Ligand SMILES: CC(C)(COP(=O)(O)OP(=O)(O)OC[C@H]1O[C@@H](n2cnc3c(N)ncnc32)[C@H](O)[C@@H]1OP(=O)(O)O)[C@@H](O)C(=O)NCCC(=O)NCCS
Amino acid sequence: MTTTQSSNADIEMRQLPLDFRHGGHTIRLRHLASDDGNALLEFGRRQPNEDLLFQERDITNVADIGDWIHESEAGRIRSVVAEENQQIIGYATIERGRLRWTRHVAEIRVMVDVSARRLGLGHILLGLAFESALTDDVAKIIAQMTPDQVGARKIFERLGFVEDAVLTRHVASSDGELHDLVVMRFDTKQRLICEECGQPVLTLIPMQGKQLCWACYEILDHELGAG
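Show me this one chain by itself, in the form predicted on its own.
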């Protein structure tokens, strides 16, 4: 059953599908479906080349999109998409390492359409993927991005991710230019629990006698300021 809400503070994976309202937009959050191939392909081909650099799969390629859907249906990848007006405008995936010695590691990937990047959608999708990874009881969660993806880095930092490594000249663009790749990590054994929403994070912020995650801190700070 689909529900509708206007706040992103407590969106959880178990609530999906869910319609999220923000700034005049109504966005549906749901699990990836088997018939999403064309919509994903259109989404990928709308994105700037620099945003496609760090993607493991070529989301502008029919075969790669097909493999992604197949892996999701088989349960090897967990995928959530954001949809507006029957058009995919963002997604998040969580994928565990496939080798025996990397099964304790999960990688998060998030991408939001260029037209929807001031709606807080990236934070929502990342939070859903993060929750999904933690329920799998992994020891380490990683995310990869290029150094100029400042906005993405800030979102990960607010969840408690820290820089793990910088791989120099590791990513090649379509014109052959080489770029650095930043790897960020979250060690789940170090996680703390927000006393407001119950979400696990690496760092907490004290406010009014409680230890809060960044999202709850911002909400309370706004409420106090507005009052």
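Please give the corresponding structure for the form predicted in complex with the named molecule, as opposed to the form predicted on its own shown earlier.
Coming up is the bare chain, nothing alongside it.
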């Protein structure tokens, strides 16, 4: 992967809502709304237990969902959701460190409905959450996962994340088992090169075997739709 160094100012922010089309799906990407509580709960309750185990909040629980929406409204969390047929099918959040000495660090989390995985949605949600982190001038983004979350690790690596640390026996699951925790990091000054136009961008989107910036992705998507 080609990388370069740049400043956050060169990134053009996407205006939400946006439509993402893939294989017959049209998925709306938008900010979390204050009346999304029930749709989020339904989303949480559709996900397999193993994927819910290590989430910061219990997204099958009304109080935790209420807390998430409240934190988002207060601007402490930035949340992008993916919606199809009035159902939430994925989200990404960015939450900035609360301690004075970690204000430059934000944590990113992503989850995609089991029925909508491998469409490229996780990648796109993460890209949008990245952009929103930049509006806060975050210098470092981290993601946390266990070593057996292979899909999660791959998707973050593909976006340019690298391993920062492994905390051994750091996570206790509900059955009392202790698991290692992998912390991955992304330096927001880092840029990737679009394989179509050669411009430095923060994240790339795969399409037709190429890694593209949003602008080239939209042009190609439009051409394919028209063709």
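Positions refer to the first chain, counted from 1. Quick caveat, the model's predicted, so the values are computed rather than measured. Here the rigid core means the biggest group of C-alpha atoms that line up within 1.5 Å when the two forms are laid on top of each other.
Superposed on the core, the two forms differ at G209: its CA moves 2 Å or more between these two forms. Superposed on the core, the two forms differ at L167: its CA moves 2 Å or more between these two forms.
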